[in-house]
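Only one chain is given next, in structure tokens, and it is the form predicted on its own.
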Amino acid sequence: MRALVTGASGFIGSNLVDRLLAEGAAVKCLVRRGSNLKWLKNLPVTLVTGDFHDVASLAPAVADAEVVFHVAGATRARNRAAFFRGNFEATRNLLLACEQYGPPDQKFVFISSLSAAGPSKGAPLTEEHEPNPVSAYGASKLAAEKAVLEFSQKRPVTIIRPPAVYGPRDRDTFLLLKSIHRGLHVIPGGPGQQVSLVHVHDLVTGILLAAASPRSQGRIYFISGEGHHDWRTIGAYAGRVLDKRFRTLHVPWWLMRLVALGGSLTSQFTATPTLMSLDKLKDMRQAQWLCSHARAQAEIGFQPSLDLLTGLAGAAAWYKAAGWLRPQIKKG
């Protein structure tokens, strides 16, 4: 296979990468200028740099790739018409320079997510519930998600929702097993909000059946692990697996909104826009953010290999080699 991986140097994009190598693909990787790329030095991979927004800029990356995998995207951005330039624009001009300079048998599979379906209310969400995104981030990743399906008429072309994910180089899973590893569980809101959760190895396993499968044309999937969970089970599993006691902290919605409204005034003001924001807070209010994984299971075969407890101890494992995780040195 030779494959054009977008954001690879993200969590995701680098963990895709990997396989991809293992795998005997030849890799090609879209980096912007200034792009950090620890997770890509030393490998045998072609870096091309691109703009998103200048489309001829692209033709390097997209000229001989037989599959597309984009993953890059904007998570966090200063208003919602950054969030709609770095996620469906992005990909509207990604799209177009595939259809300009990529072979015409080229498939392209778009990394989307749970945002862009909305949250549930009961059931877990299938492909078939009508999306309805809560956030500015979701609605601008289901703006992208119509742009590659209309692609669909003119070029083989798979969707991919997954939920929150986790596992080794994820800076959100490195904050919470931090926090445990001091002794400190915080929570915001209540403790009852369910989550869907996939491991980033079971995520890109889903990844690639997707593109190898026939089946997948024009399709949508959510590729997510086992079961649901809740933010004190999750707490419960990081100490587990870090051998650590822990206090829970819950943090009132009054007080995540003034985080999150600092935040969000912040971004106006810096270069980088905040982790925490009004629009990033819409998300985190919904109770349940729980999808099904049974057509992904049942047309291209994918069913998870990672639990969370299992998935969690190995993120531990890593950060810890990795020296993100530091053993505390008692006072005495």
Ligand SMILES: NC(=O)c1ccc[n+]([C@@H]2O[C@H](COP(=O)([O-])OP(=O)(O)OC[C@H]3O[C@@H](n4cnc5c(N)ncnc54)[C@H](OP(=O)(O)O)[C@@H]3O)[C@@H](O)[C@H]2O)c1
The other form holds:
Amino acid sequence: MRALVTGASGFIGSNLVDRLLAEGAAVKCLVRRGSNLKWLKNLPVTLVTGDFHDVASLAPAVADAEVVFHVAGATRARNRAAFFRGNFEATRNLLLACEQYGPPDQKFVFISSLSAAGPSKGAPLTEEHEPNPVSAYGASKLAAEKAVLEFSQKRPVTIIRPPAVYGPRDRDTFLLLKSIHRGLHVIPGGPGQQVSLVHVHDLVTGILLAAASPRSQGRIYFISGEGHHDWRTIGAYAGRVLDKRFRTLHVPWWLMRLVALGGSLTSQFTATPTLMSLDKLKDMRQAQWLCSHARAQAEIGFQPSLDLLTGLAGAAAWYKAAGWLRPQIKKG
Ligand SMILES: NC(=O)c1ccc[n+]([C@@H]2O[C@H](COP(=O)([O-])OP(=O)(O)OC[C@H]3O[C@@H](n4cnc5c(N)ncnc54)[C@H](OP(=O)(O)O)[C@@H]3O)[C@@H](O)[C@H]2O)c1
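Mind giving me the form predicted together with the ligand, seeing as the form predicted on its own was just shown?
Below is the entire complex, every chain and molecule, led by the chain shown above.
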């Protein structure tokens, strides 16, 4: 397969690149000037520099790709307009480039998000639910999905909606493990929020199954791990894999709002928007983010292989081997 991966310098994109190479694909990576290429260094990939806001600059990237994996996306942004620029406009322009410069049978696989569908209430969401995003991030991913679905009149497309993704190279998983490694588990608000999760290796499996399946044309798939989890259980699992005892600190929502407000204000003056923002808080405050992978199982044969404990243990081992988690020196 000749594949193009956008967002290849990031967490999910780089894991996808590794798997594609392992399976013998010829891989091109679309990066931008200034992308940090640490995960792509020394790999047998072709790097192409392009700008999503200059359609012609994307021509060399899409020209001979059989499959375009559009993983790049703005997961944090200064404001609503910036989310729409990074997610909707970037996707629309990449689609334009595929139409103008790509081969006519090129497949387009778009990595969206559970945030585009919105939170669940009771049962896990299926792809049949009417989307109801609560954040600008989710709304911008939904707008991008609509552009991709319109494009399905012209080319084969598939949309993947992962819930929160964890695993090697992820900074959020790392922050959780680091905090527990130091003896503290910080939970925003109460313990109640329930979430679906997916290990990045299972997500990559789902993405590749969708790319290969003729049934996936014009379809949306939640690619998720089994079951659902609350933050207390996730913390307990992290403590087990690190063999650490820890205290749990619930941060009240008023304090989270203050932190988010600070983040949103700071982002107006910094080059990189902060992790925490008022928009992020909207997603965080929802009681449930659950989705079902039943459709992906039935149509493309997706089955997650890693339970949370095994996945976290592998991630912890990776952070230790990479020197991100260091052994703690006992005092006295
Ligand atoms: N991680 C999750 O839990 C999760 C869950 C659901 C969906 N997703 C989706 O999965 C995708 C990848 O997420 P991730 O966690 O891997 O994020 P990440 O580590 O932050 O990587 C994001 C990637 O997108 C690229 N990118 C962002 N804005 C860009 C722009 N304007 N032009 C060109 N490239 C741009 C980044 O390039 P640079 O290196 O140049 O910054 C980077 O390669 C995103 O679309 C996200 O919405 C993630």
